[in-house]
Each structure stands twice: as C-alpha cells, then as structure tokens.
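First, one chain by itself in structure tokens, the form predicted on its own.
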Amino acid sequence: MKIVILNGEPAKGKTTGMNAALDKIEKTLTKAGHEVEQFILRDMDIKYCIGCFGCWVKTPGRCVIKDDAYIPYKPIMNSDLLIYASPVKMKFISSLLKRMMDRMIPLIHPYMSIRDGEMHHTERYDKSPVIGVVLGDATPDDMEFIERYFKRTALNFFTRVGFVLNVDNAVKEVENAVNNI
C-alpha cells in the first residue's frame, strides 16, 4: 500500500510526541512492506491560499502560487492512504496542516453536482486515497469534532475516513487500521 503522511506538527525535534510517533509509524509501516512518504510541512514553504481560484480558472489543477505546496499533490493522488497528522491547537488541527489542506483545492474540480441531497464538487481523479487522521493532545470532544470535519472533507474528495486516532497509542493502532483498509 502507498501511504502519504502530512506532518502538521509545527514544533521541531524528535522530542515532541507527534514527531516521535510519526517516525515510529513510518518505520513500522515501511517494515510491514508499505511504501511510506512523510512530508514535514514545517520544513516546506507553504503560503496561504488567497482564494483567487486561479487553480480552477487560470491553471486548472495547479495553484498559481509558486511555493512547495504542490510537491505532495502527485504522491497524495497516487497513494492509497493519506494520513493527516497534527497536534490539537484550540480544539482543531494546527494552522500549518490547515494551510496545506486549503492549498489542496486544485485536487478537486470547481464543478458541482448534487449527491445525497447536498451540493458537492465533482470528481477530478479516478480514485482518491482513504483518509487517516492522527491527533496529539486531543480530548474525546476534540476527536469527535475533528472526525466530523474530515468526514465532510472526504465527501468532496470522493473518499472516506478510515480512522481518527490519538497519537498516544497510534503506532500499533495505525498498523491495525491500515491492515483493515
């Protein structure tokens, strides 16, 4: 299985629980035979989306902002599982991870259709990866709220959320969840 991890931990160093756990997850999954690529977002130049919709109008499928946000696009769309990882800050994912997610809008079509009585984007690609979420410092309420957010996000990517886990016990649970996807 091809797996991409978007590491939205803003703090540097292996001493943070999130960074250490993600490194263990990457090693465990690689050892199990999966192809894993981790993008450390804090080390990338990712500017804020300016809402110009150039990615839909001027350069369809590609953001007009020149930075590193496009680098994970192809690996993401060629993966089977996309793991979003972030500590919880103010009851939500880090602004770093959210900024990257905002910049992923070129991966969906601007066109809309009605599905299940709701307006959603139409499919740009034949397949999208299953979404996994690993959170740090999350309360049960945080986990529930963030899971709902990712389930709504998954609708526009024509995919589903495979798991939402707390980083404290995520290494073994991610391995188990991956085996059930």
Given for the second form:
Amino acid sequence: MKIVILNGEPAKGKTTGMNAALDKIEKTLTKAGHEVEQFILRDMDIKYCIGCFGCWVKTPGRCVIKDDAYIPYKPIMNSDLLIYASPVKMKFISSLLKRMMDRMIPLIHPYMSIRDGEMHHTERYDKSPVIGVVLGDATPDDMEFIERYFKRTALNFFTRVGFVLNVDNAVKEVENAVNNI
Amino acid sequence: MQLTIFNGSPRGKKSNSSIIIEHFIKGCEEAGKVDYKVHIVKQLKKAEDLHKIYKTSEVVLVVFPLYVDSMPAMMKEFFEWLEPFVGKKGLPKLGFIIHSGFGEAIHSFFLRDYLDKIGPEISSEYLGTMIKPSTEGMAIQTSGMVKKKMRTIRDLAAAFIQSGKFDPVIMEKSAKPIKYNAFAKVIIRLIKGLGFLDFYWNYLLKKNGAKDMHDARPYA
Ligand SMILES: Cc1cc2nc3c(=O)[nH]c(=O)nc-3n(C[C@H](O)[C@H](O)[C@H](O)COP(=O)(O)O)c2cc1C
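Alongside the form predicted on its own that was just displayed, please also present the structure of the form predicted together with the partner chain.
Shown next: the complete complex, the earlier chain at its head.
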C-alpha cells in the first residue's frame, strides 16, 4: 500500500512524542512492505491559502502560490492512505496542518452536485486516499471531536476515515489499523 | 459600547467577511450608538499584536469564512495565540459570525460546535456563533440581493445593541436551511441538468480563458 504522512507537529524534537512516533510508524510500515513517504510540514515553505480560487478558475488544478505546498500533491493523489498527524492545540489540529489542508482544494473541482443529500464539490481525480489520523496530547473528548471533523471533511474529498489513533498507542496499533482499512 | 471587530478572512479587506461586517455595523447604528474598530487578522504579525488588542477590548466580534469544513488556518493560529488567556479574568465578551460557500448550514455545524467549546474559555461572556450560509459571489450580486441576504446580520446587530446578547431566534433563522428539502433538491438537479448550477465557476473560468482546462489533473 502507498502511504503518505503529513506531519503537522510544529515543534522539532520530542515535545509531544509525535516526531519520534511518526518516524517509528514510518519504519514499521515500511518493514511491513508498505511504501511510505513522510512530509514534515514545519520544514516546508507552505503559505496560507488566500482564497483567490486561482486553483479552480485560473490555472485549474494548480495553486497559483509558488511555494512547497504542491510537493505532496502527486504522492497524495497516488496513495491509498493519507495520514494526517498533529498534536491537539486549543482543542483542534495545529494551524500548521490546517494550513496544508486549506492548500489542498486544488485537488478537487469547483463544480457542485448533491451527494448524500447535501451539496458538495465534484471530483477532479478518479480516486482519493482513505484518511488516517494520528493525534498527540489528545483527551478522549478531543479524539472523538476531531474524528467528527475528519469524517465531515472526508465527504468533501470523496473518501472516508479509516482510523483515528492517539499517538501514545499509535506505534503499537498502526500496523493493525492499516491492515483493517 | 466599545466594539472590536476582527475580520478573519484570508482575503483580508476585499472579502465577504467585510460585507458582513459592514452590515453588522449598519444594524448597530440603526439601533443606537456604537464605537467600533475593525482589525484584519491577516495583518497581525505575531501573538503580541493580537494580545494587545484583545486585552483592552470590551466586546469582540470575529467574522470569518468556513475553510475545508472548519476555520481557515490563520484563524486556527489566532486561537493558538489566545491560549495564554484561557481561564483568565478580565477578558472581553466574545461572539462569532461564520459563513460558508455552500448554502446549507450543516456544513458549518462542526465549526460552530468548536466555537461553542472554545468561546467560553477565552471570554468573560460567550455571546454565541451565528451561521450565515451561501456568502460566496456577493461581489457579483445586485445590491438588493446582498441587502436581503444580510438582513439577519443587521437584525442580530440591532438586537445586540439593545440587549447586549446574540438573539437565539435570529441566529436560528440565519442558519437556514440546515439541509435542502426534497423540493429544493429537485430544483437544484434541474438547474444542474440545464448547466446553470455552476454558472459562477464557469463565469470565472471563461473570464480567465481557462474553461477548456477546467478539469485538468496535473498531479495524477
Ligand atoms: C480554501 C477554501 C476552502 C473552503 N472550504 C469551504 C467549505 O468547506 N465549505 C463551504 O461551504 N465553503 C468553503 N469555502 C468557501 C468560503 O467559505 C466562501 O467563499 C466565503 O464566502 C469566503 O469568505 P471571505 O470572502 O470572507 O473570505 C472555502 C473557500 C476556500 C478558499
């Protein structure tokens, strides 16, 4: 399976255990035969989306901002599983991870249609990776609340949530979780 | 009343959030006297810039759009910057107006629930969160259409000046429809079939000479 990890931990080093855990997860999954690529978002130049919709109406499918945000696009669209990883800050994912997520609308199409009884955009690509989530510093309430978020946003990206793990158990549980998606 | 307004749109001043703020101020002025100052979140460079304004505010209103089913990343950073204030005394009253491209309020429910959690922790009184669906494209709509759409914003503001509260009845009215009903869906499918549903996007694509490439897949 092809797996992309978006590491949204803003701090270097051991602060929440996220960086070390993700490195271990990458190793474990690679050893199990998966092809894994991790993007460390804090080391990349990813600017805020400015809401210009250039990616939909000027250069369809491509963001007009020239920085590093496009680098994970191709790996993501060719992956089977996309793992979003972030410590919980003020009860939600880090602004760093959200910055990358806002920059992912070039991957969908502006046209609209009704799906599951609601208005959503249409697909740009034929398939979209299943979503996995790894959270650090998370209470059970945070885990449940943020899972609700990813389930919601999965609708807009034509996919589903495969698993949500707490970083404290993620290294132990990830292989099983990946096999079950 | 001293009102501090934050415009949390990543578009800055040229945004639908600005139009909402304009109508909120209009509603206030129709009902009474208000001293206000508008700050653009995008122009705050560091946490201290926000702290300085926040600490000395009496009432704070934050207006921002839905981005990928929650707050724009820069608004998430705004909340991270406010973390030192959690549970502190002497904080301002705080209310939010959030708005979305899609026409159903259900898209904004997660974000509203988030603000309902975080709002009370960073304020002396949490006023609530009003949802306004379907705000994209106001710049190309007639002033009559915009005025009608912004009616609940002016009403919320006027009631706020009088009572100091966000009126739950007005908030509920604004967050409609939650989902489209069966009849509306038939109409939407019809409009889609006739090719008008995506009018706005096609208008912009054509204007930019990009219509032929609308479904490009550069990262396949
Ligand atoms: C990156 C991005 C993501 C968006 N995500 C959503 C969304 O998930 N749901 C929605 O209804 N509208 C979404 N929108 C639409 C905005 O909420 C809408 O265009 C709004 O009117 C923008 O307000 P502003 O001009 O004040 O920034 C998104 C827009 C952008 C640019």
